[in-house]
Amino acid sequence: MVYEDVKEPIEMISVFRQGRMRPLKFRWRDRVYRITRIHGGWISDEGYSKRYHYSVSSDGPDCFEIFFDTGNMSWELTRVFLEG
């Protein structure tokens, strides 16, 4: 597996429910991800903004490194994980 990091804003749809948050599908270079799976998640501090961040999965082999920052309201994706 070879991985690319992008550091690239993306659109995102999500849901809140019972405190947590769950990430849905997202746009990235006018292509749209359903995530199909979650492999993980953690929680970052970034001054006085914290960051949730996401191992996801779409519908195929790639996985990716999302995350949300508090401080600016916003999505990006941080990592490609890229199969062959």
Given for the second form:
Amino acid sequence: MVYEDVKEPIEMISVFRQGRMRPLKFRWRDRVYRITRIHGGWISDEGYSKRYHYSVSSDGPDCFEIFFDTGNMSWELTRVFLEG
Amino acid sequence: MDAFFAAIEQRDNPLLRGKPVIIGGVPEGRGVVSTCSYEARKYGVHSGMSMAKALKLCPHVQFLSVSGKKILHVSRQLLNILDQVSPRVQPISVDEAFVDIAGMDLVFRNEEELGRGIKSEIKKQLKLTASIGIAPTKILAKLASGLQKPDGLTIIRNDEIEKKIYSLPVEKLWGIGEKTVAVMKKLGIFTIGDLANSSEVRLKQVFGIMGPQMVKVASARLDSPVMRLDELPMEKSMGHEHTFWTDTADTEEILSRLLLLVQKVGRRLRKKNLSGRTITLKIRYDNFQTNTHQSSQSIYLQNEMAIYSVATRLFQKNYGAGRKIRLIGVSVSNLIEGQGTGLELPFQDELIRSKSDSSLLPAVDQIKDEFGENSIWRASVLKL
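Output block for the form predicted in complex with the partner chain, input the form predicted alone:
Below, the chain from earlier opens the complete complex, with every other chain and molecule after it.
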């Protein structure tokens, strides 16, 4: 397994339901990834804003760490884990 | 918790499951193994081992850094679970806590049911495993929690102490370190039972006041109450230290790093509204020689530039110029509540008496509170 710190903004489609947020699909470097599994999530404080972090997988075995920042209402891809 | 940092990463990343994982940075770095997965432990890797040695033992291991904020989040979730069990929970690290279960027999049939209930709740909510020890005293409970890792539950009842723990090596007792063990072995004390049956008078002669206490702890005759965080005594010191990526003799870099460390200490002091009058500087050279230098002031300091001024003077007075430094650290002790007070002497360094930052620092704190810890820094540390 190899991993890379990315720290790039991504476009995300997510659903907000019953006070919870669920990321569904994101675009990174012109490719769309459908989120098939959320492995874990955690929240961090960044001053008055919060970041909702998720560890997710798409169709393949690769794993992505992403977060939603409530300060600027944007999503970011922080780390990518690739099999091999 | 079992291999806490590594287990969190394995939980959140299927590519890491079942594989040897080391948390603690990069293999070419200077650090040590913070935690490793049980798969890595099979190769002899353990916490505190240098990264280079760990890599030799387990060349295909996966090295990872972990976010401190993520660890704290899971740690808070863990404490929330334990708070549901008992009103008296005393965290002792991010992944360990004492829980006072006195009186719980009204709710649970026995200790085993209680222990299994806690483990199952942790597994359900956090998807992590924990090893639990239940015993008549805190130190024996801590010992018991380590006896059947991972995912263990060990119960030591009053009448089982001799049978279950007296044959264990004395170093298994929490707080008994290498140097104490070496002296004990010379005295013929090898097991917890040996210690429990030792003469308190004899051990007092060797270890001072701690001697009789160690005997009482080993025989479960000494305990302290489980204290909630808000009941714990005030911290005795606050400090930070930094290991450089490569050993350095660059004074500008060292002092910039020192300023960054002092800023962190100052922020913590202000958050807890504490001041201290003893500043300690720690320098570890490239040959691992470690020196600490202290200076006590007549006034209590909270202002970080005042602390930095004292620390810098300690550095300039004691640093062997040209020698490469591996680690630098600073701490403030002799703490009291409130802002700096005390006897101001006219011949003291102006910076120590300076109140120039007294209106600036609350503004800096406000910015950090609003925008995060990394939102504002002094310009001289930006290049670090």
